[in-house]
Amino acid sequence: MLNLNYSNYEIIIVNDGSTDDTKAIAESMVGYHKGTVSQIKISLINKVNGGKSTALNAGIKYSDAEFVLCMDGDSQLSPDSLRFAVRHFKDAKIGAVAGNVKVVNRKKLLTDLQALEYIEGLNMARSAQSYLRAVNIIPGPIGLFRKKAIVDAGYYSRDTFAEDADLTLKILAADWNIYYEPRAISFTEAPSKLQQLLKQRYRWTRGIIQSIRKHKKLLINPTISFRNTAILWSMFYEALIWPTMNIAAHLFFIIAALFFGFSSLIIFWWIGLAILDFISALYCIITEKEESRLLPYTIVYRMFFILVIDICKAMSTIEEFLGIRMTWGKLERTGV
């Protein structure tokens, strides 16, 4: 954070009741430090554990700045990220800027597939949404906000497991616009084990469904805001309809192959999806100047990786509507 190419900012660390050495390490860093451009102040807030939303709110309320950048503890910003993101606030209607999240711990099959997913599946969608100034989720690893937009939205809430999605919808409902800046990059540590990945996606899915249900009046009443209704329906489609369709399509082709001898259907279907993913991935990798070695993963990306994720989404959706209790959970981090 001290290496950002920006002259006037403060770093606020929020220690949300940690049980390791975070408190001692953070306390040793409080004060002024030499940054890339100027002296940078580091402040620390120690609080009783209350969850991510309360930690973020504590830091936002402590700050007296006009703009606040929220990021995760397992992420690292690129030096120019703040400079590229903050310039969009020249538009008085921009309430927040979503950054570009990239996977830092690559060179493993599972993390490389997630790196491709972030590039093709998430960032390409945010680029499209940005044309409408209506990005539907400001990612936790990098989100820059006009503080007034957060105040208008009522800060982060604790009643969902996707506080970033909920706050984004509240900001849009408060009639602010949200932009996506691909050059504002945050490198984040992705789960390196399948169990940890499924735990993460389980929480994401249930949290997004909770956010949709919380804002359901916008889902069913486009007269309030047609833009927000369209956004919620796209989230509804991605979280509930698409996983069901994808799983059903796989089952259809498997049954057709096993019982009706149409095994060639599976091959042609797989080849067709792989070609589409290859073209999409090639475009995204070129525009983001990403690693070309990720392209071969398109062979297994849709048929295996996305299918596993969609099965996890479907199970999460069932449990959410059954009202099965869940907790935040803790992901294993290796500190790459």
The other form holds:
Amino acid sequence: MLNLNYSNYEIIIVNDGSTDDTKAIAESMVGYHKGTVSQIKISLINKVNGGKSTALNAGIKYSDAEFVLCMDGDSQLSPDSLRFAVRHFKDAKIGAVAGNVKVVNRKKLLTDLQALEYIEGLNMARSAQSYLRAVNIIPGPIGLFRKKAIVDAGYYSRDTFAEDADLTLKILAADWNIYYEPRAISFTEAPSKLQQLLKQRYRWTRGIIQSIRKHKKLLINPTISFRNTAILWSMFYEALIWPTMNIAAHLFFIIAALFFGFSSLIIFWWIGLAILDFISALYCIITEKEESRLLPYTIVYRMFFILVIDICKAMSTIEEFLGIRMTWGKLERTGV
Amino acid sequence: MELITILSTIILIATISTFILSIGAYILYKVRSRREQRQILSPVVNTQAELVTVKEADEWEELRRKSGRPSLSRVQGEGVLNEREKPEPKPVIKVEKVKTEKSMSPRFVKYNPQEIENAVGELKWK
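Given the form predicted alone above, produce the structure of the same protein in the form predicted in complex with the partner chain.
In what comes next, the whole complex appears, and the chain from above leads the way.
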């Protein structure tokens, strides 16, 4: 954080009741430190564990700056991230800028597949939404906000498990625009075990559905804001319709092969998906100057990785509609 | 034609295996998370919150005393905070102590009441 190419900023660390030695380490960092351009002040808020949203709100409320950048404890910003992101606030209608999240702990099958997913699945969608100035999720690892937009939106809420999606929808509902800046990069640690990945996706899916349900008025009434209705429908499609379609298609080809003898259908389905994924991954890798070694993963990406994710999404959706109790849980971090 | 049949069989087996693996992994995840949840349920500790920061400038201290506010640097933020919190009225969190490098100086007075309701234990700035 001290290496940012930006002159006027301060760092606020929020220790949300950590049980490890976070408090002692953070306290040793409080004070003025030499940054790349200027002296950077670091403050610390130690609070009782109340969840990510309360921690972020504590930091935001303590800050008296016009713009606040929220990030996760397991993320690292690229030196130019703040500089690239903050310039979009020249437009007075921009309430927030979503950054580009990249997986830092690669070189494992599961984390490489997630790296590809972040590039192809998440960032490309955000680039498209950015044309409408309506990015639907400002990612937790990097989101730069105009503080007034957060105030208008009512800060982070505790009533969903995807506080970033919820705040984004609230900012859009408050008639602010949200931009995506691909050069504002945050490196984050992705789950390296399947169980951890499922835990993360379970929370994301249920959190997003909770956010959609919370804003269902916008979903069903396009006269309030057509843009926001379109954004919510795209979230609804991504969270519910697409996973259902994907699972149904797979089941169709399995049944067709096993019971009706159309065994060759599944290979054409897989080839079709792999070609589409290869092309879009190639485009994203070139435009984002990413590692070309991720390209071969497109062979297994849609047919297998996304199937695992979609089954998890479908199960989580069922649990959400059944109202099964959930908790935040804790993701294991290796501290890459 | 034979190649297509072989490839189809491979893809078919791999897809069915992925299906089974996904459902199995999900069930395992649920079982484990339920077990973890049971272990996590421990007595609630009533801890206070504290702000650790450096003292800024002496003249701010002077102005703070005159204005009766915790710190001049926080006056603007506090105003915004009050405005925001109008829809959901909440108790003011007491500033008890602010640790600074040179001297003790209270800097932060308010906190979101909704969060206090939901947070574990009572939240105070000390």
